[in-house]
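Heads up, the chain below is alone and in the form predicted on its own; it's given as structure tokens.
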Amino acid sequence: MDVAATGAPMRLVAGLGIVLAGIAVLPPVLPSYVVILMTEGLIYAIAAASLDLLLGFTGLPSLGHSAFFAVGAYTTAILVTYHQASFAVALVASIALAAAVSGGLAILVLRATGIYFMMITLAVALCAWGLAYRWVSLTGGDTGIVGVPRPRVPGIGLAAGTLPFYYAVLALFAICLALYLLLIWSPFGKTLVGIRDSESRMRVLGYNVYLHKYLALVIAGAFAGVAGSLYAYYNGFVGPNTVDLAHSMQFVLMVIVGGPGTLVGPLIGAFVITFLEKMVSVFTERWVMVLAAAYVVTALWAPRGMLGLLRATR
């Protein structure tokens, strides 16, 4: 399933098509709570895939991805609740602002590599949390922004219930997935893999490494903005917890558990972590410890994630 390694795009597209058809057909016969979890899983899958573009394909271990996710979420919440913006306007504005913020911060964070890159991106996430918490006039501070209504699209009625919104999220997920496939299989995507494997070799070959990494950060920020915007509609509330450290680490965990550097791994990881969190939190408030244990187990016995483990057992 590693696109770059196997070069089997048609089989992958066919497999993804079957999976998408399955999750499109099943929801009407599933309990509402499961459909709600599937909606959240699709939103997080977009965010996790965008992080994997940095972590798995470019070799940029970002710990601040929740900042761009939160930019998208807050932009939608502010536009919809304060200015009654339409779904299209809120979504486009969220994508544009998340990409712009990512591009601005990329100038700073790309000055470092390795552990220093991780620390700077972590600091970015903490600063974003501080802004969300302290900028009360814009973000609502600790109480956040409540009452974000579901999108209203004429003739579709997305505000009517769980299923219409699920299908709206599924449609956007399919679009993001198609764009992501094209990106990874393009010469640009293959260059990112080359940079991940050896920056110095790519420089010798004449590639502009800095520009490629910069564009990867901007594109990943834009995809995170899509996920953040949908999350605001899904949750109906946006607060500082959207950008806290636990949320950032949750995105990283989704990529690590699923399999970094693969297309399908982060999508699987997003669903596994979403369902695991909700199921465990029913029995204990210490669900974060369970997620941490999942990370330790994955790091020790499946360093290439679930997909890597499946390949090893063949």
The other form holds:
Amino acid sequence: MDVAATGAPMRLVAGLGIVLAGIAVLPPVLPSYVVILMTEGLIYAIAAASLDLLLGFTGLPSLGHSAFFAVGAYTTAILVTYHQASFAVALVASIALAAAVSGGLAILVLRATGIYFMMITLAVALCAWGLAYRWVSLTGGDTGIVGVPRPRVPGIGLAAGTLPFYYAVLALFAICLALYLLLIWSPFGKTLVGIRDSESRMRVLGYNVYLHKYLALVIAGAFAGVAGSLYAYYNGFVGPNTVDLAHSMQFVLMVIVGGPGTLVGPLIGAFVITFLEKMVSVFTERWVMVLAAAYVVTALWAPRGMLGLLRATR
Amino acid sequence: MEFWVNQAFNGVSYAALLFLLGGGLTLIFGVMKVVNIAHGSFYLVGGYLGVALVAATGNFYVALLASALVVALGGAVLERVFLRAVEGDDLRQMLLTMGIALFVQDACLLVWGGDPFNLRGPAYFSQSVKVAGFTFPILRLFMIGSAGVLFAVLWWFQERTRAGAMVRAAVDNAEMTEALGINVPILRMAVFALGALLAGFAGVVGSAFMGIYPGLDFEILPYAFVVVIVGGMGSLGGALAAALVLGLLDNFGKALFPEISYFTLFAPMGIVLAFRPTGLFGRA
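Okay, that's the form predicted on its own, but what's the structure of the form predicted together with the partner chain?
Full assembly next; the chain just shown is listed first.
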């Protein structure tokens, strides 16, 4: 790995470290409402970053990411409420199941490319919603699964309030981010970018393109499982709305608002969209229209995201 | 015997609705290569307009035609103003149609509120005819009839007219079609409007059949997508065949295994995709 060979990654790591330190130090003095929003932002940042691994880095425009997020969320909710599973068990099971489902579906969706890939992954998201809604005996149908308690870890009172849970999420976010950076900078990550830019070239060079795409889907599914699991704990409730079309598209919006194919873009996008949605809903009932405007504006004027705009103006 | 005939009839009438819904999407997809998430919104607007116009005019058929035309006009404007600006970029088109879908959803909520509506068709819609000891509700017969007529008209248009030949040419190779001097942008707008018209029509018929309520737009979207995916993008015949297969499967699925009826709809899609990623009648 040649991370140290170029200056930019080290600067990026330093920058991210400063931001992480900031969001670790500030919360005790922030209003608890903002801390709750930041918790949500961090959870969505994990999901958005994992989607960007596909969308931005591999060139696989998956619209079905909410399906794996939902697998994680439902796994955690079911294990915790019906089987009193511990935090570690629920998290590991969520990751494993989300990765497994992703691996199974990858066989199907990878048969298609380009716009057909989008269409089929969208269908995956819609099917997942249908299952969540109709498979009542497992998912609780429309009622969903309510009363997911905050995780209990021996020695740390995570159930105690917003702050301890925030720190738990932050710690997991930091771990995910570190893994994610290592992944992107590894030869594997570079190969994904190569596949995005020219699949045929990579094939001629002797890379197993299918295997790389397959692994990217499984890894992204696993990360989405982490985010889903945390979301179940955070929200206390998991229902079909966790996996509906609007949710799935929101991950895509987060990635594109921030800047697809950039390391920090999706993280920024996740925070921007989370805060936008929640802040606007305080002021007006018509927050859905504001969200709709965010889609239209992004599509028309900022397809490379905020980081893309920043680069263009420089 | 009666069970099978009734269920098959119900399945075919449901298939008629599925065809109206998916037929428009398959045209849009085939010609424009747009993953149109706003397709369910056309259905929703068509349905709400239908309810309002039936209440205003008292005539179901006037309301049906007017709603479908208004939705078609809306589709044309959308294509001209928004979609043309992001032509050729799949992801931007998808984001844009998603934004439009959300906007329409909230606007409908604002105008018509959160309560469900039932569209009251002509009085004879609630009656049925008896043939050889079996009863057939007239509303369902109307659904089958209108889908059949629309399919025939569209098929004739696509296969036998000059404009239809242009559409087929644009599906196969838009650049070459343009080079031949055919105005592809106008063609795309017309096809988008036609797709919207079918969805609006389906919305009116559908709300006479099962009512209309907020959120229905995203609820019916999967069905439209499954019809397109199984039938093959851009193929009207494929959409009809897929709608028939799915309508029958869904109906028998619901009657025989209610809890997993959703699988009977999506399992065929998975099976078809596993063997033919471009659908039953699709061309890569």
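Residue numbers count along the first chain shown, from 1. Rigid core here is just the name for the largest C-alpha set that superposes within 1.5 Å across the two forms. The shown structure was predicted, so the numbers you read here are calculated from the model rather than taken from an experiment.
When the rigid core is used for the superposition, does residue 32 move between these two forms (threshold: C-alpha shift of 2 Å or more)?
No, shifts by less than 2 Å.
At a 2 Å cut-off on C-alpha positions, does residue 300 qualify as shifted between these two forms after fitting the rigid core?
Moves: yes, 2 Å or greater.
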